Every structure is written in C-alpha cells, then in structure tokens.
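Here's a solo chain for you in structure tokens, the form predicted alone.
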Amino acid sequence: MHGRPRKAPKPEDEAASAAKAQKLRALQTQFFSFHHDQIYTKEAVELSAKLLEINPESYTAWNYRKLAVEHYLSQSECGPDSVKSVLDDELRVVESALRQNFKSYGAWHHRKWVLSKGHSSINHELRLLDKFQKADSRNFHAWNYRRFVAELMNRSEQDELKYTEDMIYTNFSNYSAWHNRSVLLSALLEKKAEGFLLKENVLPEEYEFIHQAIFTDPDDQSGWFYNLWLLDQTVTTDSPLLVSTWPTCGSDVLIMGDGCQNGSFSPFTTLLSDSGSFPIILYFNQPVEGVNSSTVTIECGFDKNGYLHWEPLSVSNSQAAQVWVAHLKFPTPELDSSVEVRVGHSKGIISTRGFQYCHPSTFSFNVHVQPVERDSFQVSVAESILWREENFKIYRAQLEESIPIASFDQLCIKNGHESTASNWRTEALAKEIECFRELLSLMDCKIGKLTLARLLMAYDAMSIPFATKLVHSEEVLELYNDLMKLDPTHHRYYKDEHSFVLLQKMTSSKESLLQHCFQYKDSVSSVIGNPICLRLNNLSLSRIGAFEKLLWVQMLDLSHNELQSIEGLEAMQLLSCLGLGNNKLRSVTALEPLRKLKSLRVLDISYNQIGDHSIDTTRYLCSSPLSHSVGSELNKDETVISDASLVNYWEAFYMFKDLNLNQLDIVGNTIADEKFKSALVKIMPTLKRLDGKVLD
C-alpha cells in the first residue's frame, strides 16, 4: 500500500500467523454462540473485546458491543455514573483496536457512536488524534473523525484551517490535509464568515500557498489536486445561470408541414412538426430543480392558459437537470404570434447545491405556423435517408442572404445581468497561466500541461463571448496531443478532453460552424423537411459536447468517429435524423439518451460494437427494468414484456419502445441477427425501413 514493498514472510512469522489464526477461530466460535443466543454477560462482552484486539475489522463484533451497551442502558437500575463507566470502557476497547489497525472503519465508527451518546468527555479526543496522525498524517479516517470531534467541541473552522496549514508545512504531500482544507474553506465561504466574505479576497492567497508545494516538487500530485479544486472555485458561480434557449431570443420560428414553402425564413429556424406543438428548451450552466409554470411563465396570443408542463431531461429520471423542456401547443390554422418567456421572476429555481436562481431572464421570439397536412408526415416507403457524401451539399454563401445573422449570434441567451467573468476571476486565471507557463519552460511536466490546458479553456470561457473565436483553443488542442503521447495510460481521458475542446472551437463562431453545415440533396424530403445537417463526421471524436450551442440542430451526422457514449445528446430535442454509424458504441444501453428524443425519426447505429462484449458494463451506469430509473416511469403491470420472444431483448425493449422511428440501420453489429431484427419490428410498429429494406 502507498508504494511500500511487501516482504516475503519468514518461517517463524508463518508459524506465528498460524497460531494467531487458530486462536482467532476459537474466539469467533465462542463469540458467535454468545451473539446468536443474545448473551450480554460480562464474560461474553470481554470475549468480544479480545476478538477485536486481534481482528479490529470484525464488524459483527462491533455491532454486538452496540447491542450489549443498549441492553445495559435499558436496565432500570443503571445510573449516570454506571452509564459513563460503560461508555468509557467502549472507548478503551476502540483505542486498543486502533493500536492494532488505525485505519479500521469499524473502530472509528464505533467511537463516533459512543461519543454521540453524549455521556463521555471529548477533551481527550484531539490528543488521541494527534497521536494517530503522527503515525500516519494522511490517515483519512483520523481526519474524518477530527471533523466530527471539532463539530462536537464547537471548534471554529478558522482554528481547524490553521491546523491544516501546520500539517501541510510539516508534509506538503498530505492529501488528507489538502482535502480537509478544501472542506473547511467551502464551509467558511458558504456562510460568509468574517474574513471569508468574498472569494476574490480568499482564493488569490490560496493560489500563492499552493504554488509553494507545486514548485517544490512538481511530481507530487497532492498539491495539484488542491489546485484543481481552486480552479473550480474560481470559475464556478454559486447561482445557476440560463446560458442557452431554443427558440433563441428575437428569432422567427416557422413551423410547417410538407409542401409548404418557407419563403425568406432561415432553414436554421424552420421546424417540421407533426405533433401540433413545438419544444421550448432551457439550458442552464448546472443542474437545477423547481422549473415549473410558476417559475417560468409564457405569454402568447394562441395559448391563453399559459400553463406548461416542464420536464427535466435527465437519463437518471432525477428531478434536477441541466436541461428542461416544455411543449407549447399551437392551433392548426395559419397564424403569426409572438411568444415571451420569463424565467426566474418568481423564486423557486434552485441548484442541486442549494443556491437560488438570482438572474431573472426574459426572451421572446415570433412563431409562424403554416397549415399542417397530416398525410404529409406519413413516410413514403420509397424515401430513405442515406448518409453518403454524394447526398450532401455544402451550405453555400449565396444562400446566407435569407438567413438572419441573429440565428447564430443569439444561439446563447443574452441575460440582462452582469457578466460572470468579473475582473478578479480573469486576473486570477491570467496569473495562473503565466505561472504554469514558467513552470513548463523549466521542465516537461505532464500534470502541469494538463493544468495549463484547463486554465486556458477556463480563461477563454470567462473572458470571451460565446459567438467569438476561442483564443487559446489551438494551444489547448496541442497540449492534449502532447499528453496523449507523454501519458498513454490516460490516453482515453486526454482524447475525451481533446474532443470536447475541438467541438467548443468549431461551435464558437458563425464562420467555423458554417463550415460543417450541409443540406441534404436538392429537394425537400417529406421525412425531414429541409433542415440544415450539421456534419461532425470523421473528426475522431471520442466525446460530444457544446450542446448549449446546438439546440437548433434537427439533422446530425456523427458517423465515423470513436464515440463510446452519447451522454448529453438528450438536450437536442429537435433532432429528427441522427447518424451514429461506424463508432464504438458497445451496448444497447449506451443509447439511453435517445429515449428522450421524441422527434427522432431516422437513426443509423450501423457498424458499431453492440454485442461484441459479453459483459455490458454500461448497464451498471444506465437504467434497466430492475433499477430505480426506468422502472419508476412505468406501472408495475407494464414492466412485464407480454411477448415471450422479446424477453431476451429487454434492454432493446426499454431503449426503443417509446421511440417513433421510421428508419433504423443497425447492420454491422454483432447483436443484429435475424431474431434481434424481428424483435425490433415488434417493439417499434412505426418502423418502415430496417437496414435499407422496406418492411411489409
């Protein structure tokens, strides 16, 4: 443990170990007999103490002693002095056990339990902790217990903060001391204690403090972890913010049926709808709850009620989510109307960390509805969306005349509140960037490069508007390329970060985004209308992101990448066509975000790795009929798959049953045999084409 080499046991050590094991077995046999018969005599309790002295990890023995104490305290003749004597005995047993193993979970928990009874003195506890922390200053059990004792003693966070400083100066490679410092500072900043009222007065001093550790030994990771926590405290705002919406503020949205001409409307804001409604999407910078008709109000000419049901877009079915959606119904006759959305003017939106949404926002847009011909939404069996190069043409410059520039400039909400990129934050980041550039000029430090990459991206995000080119993106991409070579063990992590930065760069401006915007063929398709296809194919992406800038996308090509996950895709509520062919998706459960995409009609997941792996580790991260998420959505009688032929495909059943797909391509996956395809046809009665073939 912790790099300490193991030594081969000597013969005399093996003999002593065998004798200890024999003694332990005899004690356990007698102990379990007492425990089973609920015998709490003095002899039985002393036997458990002997057992714990040999094996402090015997949880059953600790629980037995709790039962014995409760049994004794329930006796009517038990007075205050007797209670104190019994509990002090328990503390002595714990101390004896900790001398054998000062990292025993059971011993530390039992000591907490005894002190929580309130009859024991706690004056001795800090002295005991000093003794154990001298033996191992990084013992997180002791640090955790210290926080417990400090709270019982009403010891101030400032005093404890000074203690962590002393321990760090003794040994700056003390992970537990750095962690405890972050816990204490978080509490002091949250309660705005004296001297800790503003982050801008506290965090710069902490940066100077951590530099001493990092520059002394750049290869020691303890200081770097604390530096990462400081960076998060610098860039994260306490109050949640609304960063993006669809429709965007000031946009003109055309909702149309097949055969309608979109005139001068932008294809970026033209929506083909067969449901009599369209989504309103709110994208926050962190998960929030409390989004409802009271905290978000709608005013429009065609819905006098103003009540909307807001749904959190979370694959775990949590009531908190970063993205929320509601569907606004519109009448079928042709109309033109303005819609105003007011967010947070009434309190109730709150982050998962307990902070209120404090920046009321208002955005408005115009809706133009053309008559919807219901028959036009029935997919012609002759039509098929093919993700081939020859079927796409670049969105040419001469067509931009009909596109309001605001379509891109307003992809991110313009709140009326002051920018969160306050001077102290950008100044702090600028100093850190300069500091780590200096460090990297002296040595080739991989964790220094990783920290610099994070700092540069944080600086760009805070100091540059979303619609402006990211200044440091090229440098950050190069840093991650270097890290993939320097540290192949963590190649996947660096690759994910590289992909995220690449997408941020590509979506940071109108010019860069237009380079990836295409139109499908020359004619309008009755399957998809004529939206812009955002082609992010052949980019070697292992992760997707920048969803707050892509809420407008209806057709997305992510084929020929290296995606193993599509987490976050549920935010793109307008998606009707999605190409995920030739990626590295390993299981059906990896597709779970698609369950939230009610407008999805065309899906290509061909030539992935679905079914290649006999053990699907994704199922432990995603929902299943036995988990709290999917099962909670359904009535108990609905969780039974009625068709016996589908029992072996319950994952596919729950992933696909709520989708209204017309076209699906799944060829090239190990799972895609004839039985599986037959199951898919039963699961999705709306399916018209499967792997390019027209279904009967």
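If you superpose the two forms and keep the largest set of C-alpha atoms that fall within 1.5 Å, you have the rigid core. Residue numbers count along the first chain shown, from 1. Source: prediction; values computed, not measured. Compared with the form predicted together with the partner chain:
The listed options are 360, 216, 39, 57, and the one placed at a hinge of the rigid-part motion between these two forms is 216. Each of the two rigid parts keeps its shape between these two forms, while the smaller one turns against the larger by 6°, per C-alpha superposition.
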The other form holds:
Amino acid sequence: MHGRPRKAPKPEDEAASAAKAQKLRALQTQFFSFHHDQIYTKEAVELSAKLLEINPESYTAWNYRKLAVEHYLSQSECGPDSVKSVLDDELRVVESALRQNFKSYGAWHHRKWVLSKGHSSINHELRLLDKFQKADSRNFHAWNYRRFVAELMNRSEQDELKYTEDMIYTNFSNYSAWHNRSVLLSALLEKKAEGFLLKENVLPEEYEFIHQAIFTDPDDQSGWFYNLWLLDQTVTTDSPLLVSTWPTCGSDVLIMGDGCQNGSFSPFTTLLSDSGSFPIILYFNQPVEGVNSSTVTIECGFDKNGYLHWEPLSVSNSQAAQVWVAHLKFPTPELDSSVEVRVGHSKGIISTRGFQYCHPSTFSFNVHVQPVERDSFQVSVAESILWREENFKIYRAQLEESIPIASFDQLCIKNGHESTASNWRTEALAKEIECFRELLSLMDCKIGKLTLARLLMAYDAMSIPFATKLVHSEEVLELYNDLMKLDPTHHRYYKDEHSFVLLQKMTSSKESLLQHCFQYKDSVSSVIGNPICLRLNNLSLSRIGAFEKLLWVQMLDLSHNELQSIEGLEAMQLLSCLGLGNNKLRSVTALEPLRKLKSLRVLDISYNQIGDHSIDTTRYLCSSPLSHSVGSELNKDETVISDASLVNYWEAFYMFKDLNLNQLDIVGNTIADEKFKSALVKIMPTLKRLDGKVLD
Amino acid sequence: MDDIPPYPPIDPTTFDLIVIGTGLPESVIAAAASTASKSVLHLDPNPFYGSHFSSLPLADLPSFLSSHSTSPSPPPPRSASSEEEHRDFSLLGLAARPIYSSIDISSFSPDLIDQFSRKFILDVAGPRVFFCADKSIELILNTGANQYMEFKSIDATFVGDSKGNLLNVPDSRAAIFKDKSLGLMEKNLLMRFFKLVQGHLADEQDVKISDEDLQSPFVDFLNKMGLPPKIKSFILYAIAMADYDQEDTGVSGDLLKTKDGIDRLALYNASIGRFQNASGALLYPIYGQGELSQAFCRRAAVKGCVYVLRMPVTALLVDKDTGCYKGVRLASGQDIFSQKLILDPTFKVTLPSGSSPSPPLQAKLPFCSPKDDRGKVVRGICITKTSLKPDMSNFLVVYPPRSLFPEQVTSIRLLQIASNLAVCPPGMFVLYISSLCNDDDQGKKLIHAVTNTLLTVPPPINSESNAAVQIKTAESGCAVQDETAQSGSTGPSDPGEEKPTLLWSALYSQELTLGQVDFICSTPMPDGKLNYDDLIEAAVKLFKEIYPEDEFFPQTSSENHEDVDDGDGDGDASPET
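Having displayed the form predicted alone, please output the structure of the form predicted together with the partner chain.
Shown next: the complete complex, the earlier chain at its head.
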C-alpha cells in the first residue's frame, strides 16, 4: 500500500513472528522431504498449500505444486471434471496466498500457469482483480495479470481502455493505469481499430485528458510520464527518415593528397585520403537495420560492380545504427565522375521499432580525384598540429560557397510529403507549447519547464524545412539554465541538454556555423590538405550532438569544455584531427567512439581525468574487456598481450590498437605516466609524436 | 394524540435529572447523564422520539407542525387547586410556544401521495447531513450510538444557478481532475489553494498562512490568492458552507474569518475518504435524521434512563421561599422530583393566574422564557417522481447568495434523498430545502425561487390547510403561480429539458431558539446549519453546566477507539458492499 507509514514492530509482534518462523521451518523441512522424494499424495500437496499460505514467496513450493498437478494430469483415468477441480484447488491456494501478500510474484505466476491450462473459468478472474485493484490501485502485479486475463478472454482493448479511465478518475496518480493506457492505445492504433484509425484524431483527446491531471496537480509525476509518451508519439514519425549524408547531394568532392588547393573547390568538400577510398555516410533520424548493397545502391563511372559493404556505426556492436558508412574505392588515376546513391528503393531498411523505411530517396554528387604524391604525404604527417590560438584564423567564406549544412535542408525538402502529413504534429506541439507556457505563468514548475524546453526543441526541429533558424533556441537555453539552478540534483542532465541545444543552434544556419570555422596556420603547408577547423572550444559543453550537420568536419577542436563523454562522435567519419584537451573525460573506455574513426591521425586528450575511473560511468551500455566480443579480439592478439608491460593496460590496448594515430597528446591525465606512454608506443606503431616529442 | 391511554404511575418519584423532550440535544444530555451514573427520567409528550429533530410519516407531519404553530389554551385550571396540596411549592405553568409559522402544505397529486403517505419518512429539521469527520460523527462513534444507525454517502455536491444548471463542486483532487466545467487554470488555482490549506494544517513551515491573514475575512484571503469568482463561490458556500453573503458586508454581520474558513475546509477535507465505503464528504442516516435522537435515547436507556413517551408536563414545582426548581407535575397529575431539569425549547413558563409569586421567583421570571435568535429558518419539503440529476439519487445543492435573485443574501441549501435511504417509495425523491431568513415572507420567497427554478409546479389540486395553519388554498396557490410567471423569463434556457414535476410540498418557517442556561436549562431548536455540530456543542455546554464535575461521555478503557472507528468504516456506508 502506498503512503502508509511503517510502524515499528512491538515486542509481541516479534514474538509472534518468531513463533511463525518456528512453524514455517518445521513445515519447510517436511515439505522439502516430500518434494525430494516426489511424493504427490493428498497429504503432501496439502502441506505445500499450508506452507504457501504462510509464505507465498516460496518458489519451490509453487514449482512443487506445478509438478503435482502435472503428475495428476498424467494419470490417464482422470476425467475433465476432476481436472477442473484440481485446477480450481490451485486457484484457491493462489487466492489465499495473495490475501497474505498481494505482491507475490510466485503466486501471480502460478495463477497464470493454471489459467493457461485452459480448464478454468476465467470470469471469476476479473472479479478477483477488481478486489485487488481496489485494495491497491497501483499494484502492478494485478495490472500485469489483468493484461494477461484480458488477452486470454479476448476482452476488447476499448473495454480495458474504459477501465483504465475509471481507475484514473478514482485517483489519477497511478503509473500503472497510465501505462496500461499507453499500451492499449498503441495496440488500438496499430490495429487501426474503429475510432483509432489516425493518431492525429486520437492524440489530441489524450492531450486534453492528461492536461486535466497535470494542471490539477503538477507535482504528481505519473501524469508527466504519460505526457512524455504522448509527446513521443507526436514527434516520432513511424517510418525512419534519412536526414543527412556525406557527401551531400549535388556537392563536388575533391579527393587529393598533395596539399594543393584547387580554386574551384570549397575546403568544406575537400578530402585527403591515403586509403584509396572515401566514405559515404548515411545519417537516419533513428536507428535502423538492413542497410546493405541491395537496399542502398550506388551508380558511378568507376566502380561497376556496385557492391558496397555498409557498416553500422554504433559502439554497442548491434546491427542497428543511426549512422551507416561504406567506403567507396576510387581508381588511382585522375578522375571526374558523378556518383548516384539510391536509398531505400527496395525494401529492407527497418527501424528498431519495426517500421519500414518508406521514402525512397536519391542523391548524387561529383567526385574529383587528384593523384597523391607519396613524398609530400609522408612529409606532412611528420608535421605537428598545435592547438594554439595563434595557429587559427577565422575562415572567410567565398560568397557563393556552399556549406554542407545548406544541402541538408534540400534533402529534407525532398522528404516533403512527410511534412504535409505532419501538419497535425506541428499543430499539436504548438498547442502544447501554449498550454505549458500558461502553466508556467501560474507557477514555477521544474518538470513543466523541462517539458516546455523539449516541446520547443521538437517544434523547431519539425519546422526546420520551412524555417532556417531555430527560433526558440534562446528561450530553451534559458529554460535549461533556470533548471540547473532550480534542480541541482539533475544538473548533469540539464547541462547535457543545454549543450545539445547550443550545438543545434550553432549548426542551424550558415552564418552561425561560419563563426566557428577557422583555418589552421597558413593553408598551404597544412598537414591535412586544407580543411576547415571547426572550433567548438570554450563553450562548457558537457555533451556533443548535432552530428547530422557535422559529417563534413575533418578537423574539430572541442578543447576546454566539460565533456565527460563523446558518445555519437563515431558518426564523424572524416575526422582526422581531434582536439579534446582540457575536458573531463575520466576513463580510457570513454574514448570508445574513436575506435570507429579510421581516418583519425591527430588526437589531443591532454589534461583530462583519464585514469580516475576504470570505466566510463556516463553510459549504461559500454563494451568492457570482460564482454565476449572484446575477449575474442584479445585472443587474436595474444602475441601482443603477452608482453608483460601491456598487461596492466588492457583497456588502453583495446582502445588504441585500432587507431592509426600519428600524433597523440595525453599529458596531464592520471594514467599518463612513463610506463603507460611506453606501452602506448608499443600498441601504436604508427605513432610519430607523443606529447610533442618526436618518436624514433 | 387525543386518545392518550391512562397514565401509569412512575416509580421512583425522585431522579437526579428530568429531561423533557426527546430532541437531539435532550437525548444527548440524557445519554451523557445516564453514562455518568445519574438517574434520569426522559419525558416526551409526543408518541415518538425526536421532537423537532424527528422524521415523521408524511401523514403525521402537517398535524405536528400545526400543533406547534399556535399557543394552545392556557394550562389546565387544576393547577390552582393542586397548589393547595403543597405548602412548600409554587407551581409554574408550562405553555407551548409557537415554533412554526406560515405553514403551507400543498398536494398536487393527492391520490399518489395518499397511497404512499406512510412510506414517506420526512425530516422535520431538514436538510441535514453529517460530515464524515465532524463532531457529531465523532460523538456517535465514541458513545457507540453507531450500533443503532446505518449511513450512506451523499453522492455529490452541486452549486445551482438561476437557470436551473447544477455545477458539480470540485471538492477533492479526483473531483478537480474529473470536473468538466473548470478550465485548466482554474483547476490549477483551486488545487494549489487546497494544497496550501493542507500544508498549513500539516504545519509545514514554508506554507504557513500568516496570522494577519488568519484574522482577516476569508473572502479577502480568497481574493488575495487570486481565485476567480466561480471558485470563490464553491469554496465559501459549498465547502465552507457560509450562510450569509460574504462579499456584501452591508448585509451580513456574519463574515467568515480565514481561520474559521480554513477550519471548515479542514473538516471537509478530513471527511473525504475517512470511511472506505463513503465516497464523498457527507453522510445521511438510513431511515432519516430522526434515527439520531433515537440512537442516543437507546444509548441512555441501556445506561438506565427511564423513558416515558406521550407524557405532557403541565407545571414546574418550585420552592416557595427560594424559588428554586424542585420537580415537575405530569399530565397524569403525578409529581416527580429531581435535582436538575432540562427543558425542550418549545415551552414557556407561565405564572398561574391569580397568584403572586414570591420575590425570589419574581426576580427570576424574566429569564424563564427561552431566548429567540434574531432570525428564523425557512424549510421546504418537496416530493417528485424524477431526480433533479438523471443519474444520481442523493446529493446536496447549494444556491449561494445572489445566485437566484439580487436580493438573496443567504445561502439556500437543498438535499435530494432517494428511496435507497429508506425514506420514500422507490422511484420517488424527497427534496429538503432551507435557508436563514428574517421573516416569513422573505423565507417563502427564497424557497419558491428554488422550487420554481428546479421544478414544474402544477396548479394546486388540494391544499391541506386547517384553521390553525391559517393559510387559504387560493392565496398560496396564487403565490406559487405568481412566482412561476416571474421566473418564466429567466427560466431555463433550454425549454426542451423537462423539469421534475412537484407532487407535494410543505413550507414552514421555524423559530431559531437558542439553548439557555439559567434558572431553567433549555435546549436549542434545530438551527439553520447543515450539520449538527453547533447543536452538539450546545448540548455539551449544557451538560457541563449542570454537571461540572462529570466527564461528558468518558472513554471507557474496554472500548478500543480504533476498533470502533474501523468497525464503523465498514458498516458506515453502502450496505451493498
């Protein structure tokens, strides 16, 4: 029961419970001997019932009873009537156990088991449930069982929906009821049952309903949870969408190695490649599976067979990912060719929630390859990158220069048929925004502010194809600033959201993005051709986002922030120089996204807190050396790991062995002593500079 | 009452306390005194328990009302002769005071009413209910009187307007959530106000209401909290149950202070959900309000109180020299003596003609008549065959001041009771209406304003009136029809909706007599409040006055309060569970 203070046991209660334990022990001993000898006599079965009545948590006893029932049923002579009476006995035992403890997992489970046999009348079950749900309307065991019974007796979702409504009217502070409502509505919407054909007709009523709860008592969380579910239903399109690619549609990509700038190409689309291939990146709005050479086809002048290996970019080794990459090989001679990528023209791309990608789209771009002079390449890698202020100057873009983010908008408009259908979504969000502004005008409410911030961001994101700017980002940032002050316990979360919005805002327009685009030193002698360096330093970011706008970035400065995690960075496949100095990364495993960045050459992780913690605690899911996948990799490299000096640094070994770094700065971390550094040198034979020192 | 059987003699003839009248305060005092081991004689001239708090069959109500509407003939002359028998005592005559006036009983469907006239059990002092957590329920539980009574929950409270609309009163979190007429902002404001009050009552430091606010008028505090008029009206009149207009200080001297307003909200709040089977804040006893007095009488009888019904008292015996009370003379002629006397408020003490009282008595006489309150309470009882709310049986409706007409300065309360409370035949409904008023005309106007708004009043077929009532059929009929015509223009906007038809009605004004502690202690008449708490309080005060040394219903150690409470929780509400 909820909201009832616990009473301290009185001495006589303690005596009673001791006596009970004594009795229970005796029963249990007797019971175990019956169970062990597989005795299923009437007397033995009754003993187990007695035991369960006192202690419904005795799983063994429930299992024994199942065996006893099976034993009885296997005897051929029993007719349907006697089967029913045996099972009814079981139901009675469960009922008396539930009276003892109506939250007993074993008892509810046993009841399910009995009913699944299909011999018992199910009509009694709803009455029993009514009793338990009246006694405690938030008993999730009862709600669980209710779903089971409703399905078993084919009770319509509409009837059950009505029931949740009644329960909510009795007391709307009921997570289980709201949850059941979301389950039922999802089922009805999926079935396209009558009256539940369109989300746009169902959701507004639900919004109206939940507003009553939220406004009546904004301090009650259960309503907010349901509201969040509704918001998710409104914002998330069922079918996944392609939101960004590299190369972008209609772009001219220059792939080169000699460091010369060709005047007609923008540094935004110039790429230095030493592997004879360049990546094609697909960025979806949600994780998808099934991206392969049949669902995504390529047509180009130089690669006739059209087979590409698509790799999901996720750190959790799952087959679903929001970002997919394939490497397209180009022939060494000079080349000008156009490439057309067709996504989803044949079915097979499916979101993790089971929805098909159903907006086939095509994008094409031109590739210009300039031959790489090996010599100059070798020289350039020996050069050192110094993340010093004086080495950067603001980039002045040519007037007509296209920036990859502009083309991203074009891509969205291609998906325009979705945006007309989503008018109701925008309208619903606008209504919600108005509603919660009203609530906040009445009172200071943390979760109200958070919801408003989420709504505003969702609204901006939805209207992006039509508006060029995030009109509400200032307000949202202000809301998160407020929240950090109001609710210090969740400071980290608000900080993350704040960072995320800040990045969205910076990448939302060409003008704002250009303010962060710099040129490194004098362009000609640069190591990495002549890319733009995106500098997002000194912004007190705690997390990074907006990757869909940043796929083009090759040089990124994230120094002097408050990053504890770089989750999602694996999407930036073109990165070759990354500055993460002076952040709050606390473990080697926090660097895991870097393992997916095959072209990363220069990395600065100096002055973090790496080594303070053994694993990255900022994520729930992280592969550890103890997990199976990593273990198998380690075995393959047995020769290396057998080196005694590396044994203590298995994390670092796992982390760095696949990186082709030329330059690494790691000074200023707990872990970075001389022993560790020498281990690093062994792990990464390609390393030329470590903490500014040229290696032999 | 004409053929009273011969009076049997009462033995013993001396008691600690004689109580005359079996109304609620008298019954409570009788029970309390019996519990305190006093010997008590409890007399009532009526053949039933409850006096002016009783529930009577419809057939008996008119005669009961009219018998208390005029002064009966002076005390029997034999008092003079019997005076001779006592050298030590003077006799003070007891005469009935007129309590009810402007009695108007109209039947619009005489056949139907006659057929069921014994099946209607009508409360004389309606409308009245219990709050689940009020003092009277507390007393009922403490004294064990609950074992003689059963209750049912009142389903809802509404606020009515002049168009016939009944707005649900959102009186709890669940009700606010469910309410269809409040806007989101209003819901938020109201719930936050409730939370503020709850926080204040729970002594939470950061939500304490300041002393300055507590001493200010409640309505000012509500304004300060920014509550819109509709919500203010809900809180003031349908939850705090204020009697007089709180916003027009000119009219009312009865302005609720914030402190009292909060107390009333606290009572309401504590009432909701107190008993598992009671859904709302209010309770009504099955078989009518008369059960309450009777329950206390039974309780007294168990403790040894002697009951004699149908026994009028003709005179008081007082000491000739000191003028002190000594005993009573019964209609049977028997004299009974006691230390103390509690008198029903319907009597007044008269001097026998031709005798000059002794000087000490003379000094006391001006105080011998019960005091009247400044106003009256007007009560109406209506019977219909349709509920005012199609899907509901038992509910309360409050008409806040000025909700029916501009000059309305008092709240009018209406209680609909259905057959599941065993007070009327199935399919019929009894409506109790009451309001405070200054005079009979004003009172009549208040009741008619309600009936005309809610009911279709057919032309009268038969008005039951007798000489004592002094109401002419034609007159009352005219009055009713006039009102109908008046309200026609402001009547319900939707003429398609059928209003319940009035089958029978009773309308009467009642004197508001306060309890009195003096030469003679007398109990109060039913007041204009919705529950009994003030009356119970008056009874406690009277008891303390006559027995300052004794505890009022001491807690007996054998009775575990928790158990009684829980037991009541189960039995207290709907019998169907």
